[in-house]
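Here you get one chain, nothing else, as C-alpha cells; it is the form predicted alone.
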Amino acid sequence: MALDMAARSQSLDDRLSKRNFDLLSKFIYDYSGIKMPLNKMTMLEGRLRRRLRATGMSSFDGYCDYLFKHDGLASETVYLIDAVTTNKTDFFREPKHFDYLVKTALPDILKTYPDRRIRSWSSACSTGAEPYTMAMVLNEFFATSAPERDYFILATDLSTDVLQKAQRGIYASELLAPVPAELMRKYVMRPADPRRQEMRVSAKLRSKVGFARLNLMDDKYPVGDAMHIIFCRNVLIYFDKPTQQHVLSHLCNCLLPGGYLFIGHSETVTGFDLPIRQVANTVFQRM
C-alpha cells in the first residue's frame, strides 16, 4: 500500500498524542494482554520510532492512521507486538525450580506416566534461556535416572523477534554464565576464535526444543498432546486478574493429571478456580 506523502513531510521530532496512545494501548491489550498504563506512553512512543522508520512514516499521527484507518494491522501487528513486549530472560533464572523439577516432579511423573515420552512447555520463552535450561536439566535427569525414556521441550512466544533468537541458540558469552560449569562443557559450544564474546547451545541440545509462535491469549493453544510440565514464569505479572484466569484456565488445560505448572516467583494463582493444587512454593500440580 502507498504510505500517505503527508505523513512523510511531518518531523520525526512528532511525539505519540494521548489519543494515539489510547488506540494502541486498547489494540495492544486487547491482542497480547499486555497492559500498557500511561505512564509507559514515553516508553511505547521510543519503541514505535524504530517501527515509524521502518514504515517510512514520519509521524506517530500517520503510523496509526495507518495501522487503524488503512488496515495496516494485517502486515504490521506483529512487529508492533515485537516493539513493546519485554523479554527478560537468564540461564537457570529461579534455581529452586529446577531443583524440584529433578528431585520430586519428574520422578512423580514417570511413576504416573511409565510408557510416555515426557512433553514439556516453555510457554514464554523469550530469547530460549528458560527452554535450553530444562533440556539441559532434563537431559542429565534422563541420562543418569531413566536412560530408556525420552522428552521433548515445546517453546512458544508472542513475538517472533526473540524466537528467531531463540532458535539460533547463540548467547553473548556473559548470559550463559549462570550454566554450571560441567554443564557448559557438555552442552555449549564455544568458537574456534577465542575473540568472539558469544556461545552455542549445542545442536543435541537444540533438537530437543521445538519453537513456535503463540499468543497466549487465543482461545485454544495449538501445542499437540497434553504435557506433563508446564512453566510459565514472569509472564502473568504483565496481564490483569481476567487475562491471568484466561491464562491459567488454559494451561491447566494443557496439562495432564498429576502434571506439574511452575509459575514465577513473584506471581500468585491465589483467588482463581482452577484444577490444581500447590505442592511448593509456586509450583502446582494437575488434579
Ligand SMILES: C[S@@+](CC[C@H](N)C(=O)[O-])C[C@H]1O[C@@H](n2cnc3c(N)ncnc32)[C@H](O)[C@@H]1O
Given for the second form:
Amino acid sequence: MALDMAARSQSLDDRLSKRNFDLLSKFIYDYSGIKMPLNKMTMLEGRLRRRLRATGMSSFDGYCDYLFKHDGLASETVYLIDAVTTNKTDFFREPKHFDYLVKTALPDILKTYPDRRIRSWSSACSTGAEPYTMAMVLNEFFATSAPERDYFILATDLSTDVLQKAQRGIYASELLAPVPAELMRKYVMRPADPRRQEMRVSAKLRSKVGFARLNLMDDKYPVGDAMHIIFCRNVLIYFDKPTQQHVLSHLCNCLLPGGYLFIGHSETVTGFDLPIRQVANTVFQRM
Ligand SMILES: C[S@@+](CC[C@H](N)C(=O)[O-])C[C@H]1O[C@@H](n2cnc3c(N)ncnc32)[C@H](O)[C@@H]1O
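Based on the form predicted alone presented above, generate the structure block for the form predicted together with the ligand.
In what comes next, the whole complex appears, and the chain from above leads the way.
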C-alpha cells in the first residue's frame, strides 16, 4: 500500500523528458499522421498520465522504456492513440453541409446512379454525432423524396474509445441540443427516468450506421464498393500537407465519379493534385 502510494505520487509529479517526448511524438505521427509539435508537450504529458496509472508505471521513463524497448507498443498503441486524439464533435456541426446534401447532392446522386442503396461514409466519425446527423437527414430525405431507395452509412475512426461510445449512441442532452425538435421526437429516445440527462439514438437509426476502426494513414481503405458521399471533416487539420495529400487521394479513390466529398470549414484542398472540382464551400465532386 505504502509502495503503491509512493508510485502514484511519483507518477503525478513526474515530467516527460524532451527525449521521451520526441520518441512519442515521432511514433504518434508515423502511426496516425497526427502532428505533435513541441508546444503540445504539456498536453501530451497530461493525457498520458492516466496511461501511466493504468499500466502501473511509476514514471514516464518507465512507460517509454516499456513502449519502445520492451515491445509494449503491441498492446499499448490503441490506448496511446485513444489518449492523443482530439474528438470534439457536435450534432449538425457545420449545418450548411447537410442543407447541401439534401438540396443538391442527393437529388443529383439519385439522378446519376440507379443504385437502390446510397452509400455514405463518415471517415473520422468520433463519438458518432456526424454519422447519426447524416442518418437523420438521409432518413428524412428518403422517406419523403425517394421511398423506393435506401441508404447505409459507414462510420470509421482511429480511436476505439470513440467508436465504442458511437456504437452505444447514448449522449448527454446538451450535445443533442442542435437537433431540431421534430427530428428529436422521431429519432431520439427519452430516458425512462427523466432525471437522467442522457438520451439514446433510436434503434432504427443505429441500424443504418455500421462502425469500424480505420486508420486514414493506411495504404488501403477496405470500405467495399465506392461511395456516393464521403465526409472527412475536422481531421485533416491534425495532419501535415503530405499526409493530407495521402488521405485525400485515397478518399478520392473510394468515391464514385460524380460522388461528393465534404471537408471541414477550416480545411482546404488548395495545392493538391486531386480528381475533384469544387461545387460549394468545402464541398467537392469527384470527376
Ligand atoms: C475533431 S474529430 C472530428 C469529428 C467529426 N468528423 C466532426 O467534424 O465533428 C477528429 C477525429 O479524427 C480521428 N482521427 C485522428 N487521426 C485519425 C486517423 N489517422 N485515422 C482515422 N481517424 C483519425 C480522431 O480520433 C477524432 O475522432
